[in-house]
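The chain below stands alone, shown as structure tokens; this is the form predicted alone.
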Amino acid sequence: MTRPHVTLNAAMTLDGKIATVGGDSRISCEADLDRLHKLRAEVDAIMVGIGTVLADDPSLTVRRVRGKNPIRVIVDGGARTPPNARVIDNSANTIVAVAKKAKREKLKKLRNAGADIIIGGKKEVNLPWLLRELHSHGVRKLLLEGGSTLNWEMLKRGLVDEVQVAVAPRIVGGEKAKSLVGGAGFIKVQQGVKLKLSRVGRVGVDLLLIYQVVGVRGAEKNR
């Protein structure tokens, strides 16, 4: 494998959503707090897409737990990120991944601002390859922490190897609240990602799912 080990992990409410229709996305119990930490000290880097950053302004560091914080990997084809960003700062490296369409000007700000930029994709950043570039660099597991957009890109292509989800006890509704997965979607069930159950738990009051990635029909090589 030429590309790292990657594991998404979520919590979401009963009814799939990752956040509510005002943005609200605390939906972990303690608990499952805990667990996630945990899962980041375990790993080499995280990886979020920009989204996610704009929404939440997430730090993406390792508090609850003893351990090393990992990279930090923003998947950020336009360069939107702010540069005063809490993703930004000396409390572990953060790679920036951008597309070629993204402006010198504000790569400029966030080299300034302590991040690291890599380039590939013309429009949107190549995924694959990004995998690959980080395992090159000494990546070898990694997590994926969303949004729904770029779960959804990464499933569809075949660059997911396990899932955890942690369900809470909530339904919160709302067409429009973003889901586990986003993006355009499968046209039919048999076209979904497949998945084996390897465990069920609780961690608190949510239950835990944990599924291996079988397969997806039609997604990219990982070469």
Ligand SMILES: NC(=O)c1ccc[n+]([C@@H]2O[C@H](COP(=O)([O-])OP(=O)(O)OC[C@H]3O[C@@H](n4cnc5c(N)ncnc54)[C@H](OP(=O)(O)O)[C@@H]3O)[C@@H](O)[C@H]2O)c1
Second form
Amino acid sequence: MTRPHVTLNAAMTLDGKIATVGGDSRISCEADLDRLHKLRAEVDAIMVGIGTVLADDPSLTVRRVRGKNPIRVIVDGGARTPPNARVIDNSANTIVAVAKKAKREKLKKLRNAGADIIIGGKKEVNLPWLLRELHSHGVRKLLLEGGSTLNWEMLKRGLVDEVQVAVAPRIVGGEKAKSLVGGAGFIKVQQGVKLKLSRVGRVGVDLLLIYQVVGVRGAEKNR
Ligand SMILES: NC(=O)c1ccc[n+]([C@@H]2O[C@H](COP(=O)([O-])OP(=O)(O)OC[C@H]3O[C@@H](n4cnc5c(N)ncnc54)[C@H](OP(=O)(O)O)[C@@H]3O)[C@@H](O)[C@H]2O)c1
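The form predicted together with the ligand is what I want next, because the block you gave corresponds to the form predicted alone; please supply it.
Below is the entire complex, every chain and molecule, led by the chain shown above.
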């Protein structure tokens, strides 16, 4: 399959949460934010799910280091991205990938705001198709920045090559707090996405873990 190399990056608490029950996702320490912006400057595109745009209103630009802003890609089946979201501005191109269920009026508003729209998938965005599309537009390195649901859908399909996680020295609890990977989950540990630890380091007060994805059962064709 021809697709970009995909790195999933996230900051989580020691108990695996990427946001609190109250929706606070400011988990990284300052040094980890510097690392994230360096990572952003090294990729062609950054991808997030609509849940993340609605929760955090991120701009997804490179600000803490020198570097070019990557293309921003929002996975947004129903075109729920607010046209005034920070992610749509003239600091970089923004692609909103929607499904066929998205209403025309919403697409028109997003286009008027400056976003490029691509349509693939019936109810959800077809992720293997999206990655092929991005590749055909020259995207070779893609940074996946969450959230929980999109991380699951990408990982279970074997569409992630590397996982970088900064573990903050905090425990926030909360059954409903979003964790690194949501979705339906695997029944057996044996079915889980197999990883190989390639680096352990300290970034400020956080612990940085870098893993290479070895494989996902049944998803070999996507690697
Ligand atoms: N700490 C961190 O590093 C970090 C980073 C990012 C996000 N976060 C947190 O993560 C939370 C958001 O995560 P989330 O799980 O709610 O949302 P999400 O993963 O950002 O977005 C998921 C949504 O994307 C849409 N979608 C369309 N096609 C999809 C597909 N094929 N696969 C998956 N999703 C698809 C769906 O909405 P439609 O049905 O409307 O299309 C789905 O509900 C927020 O609390 C945010 O703060 C934390």
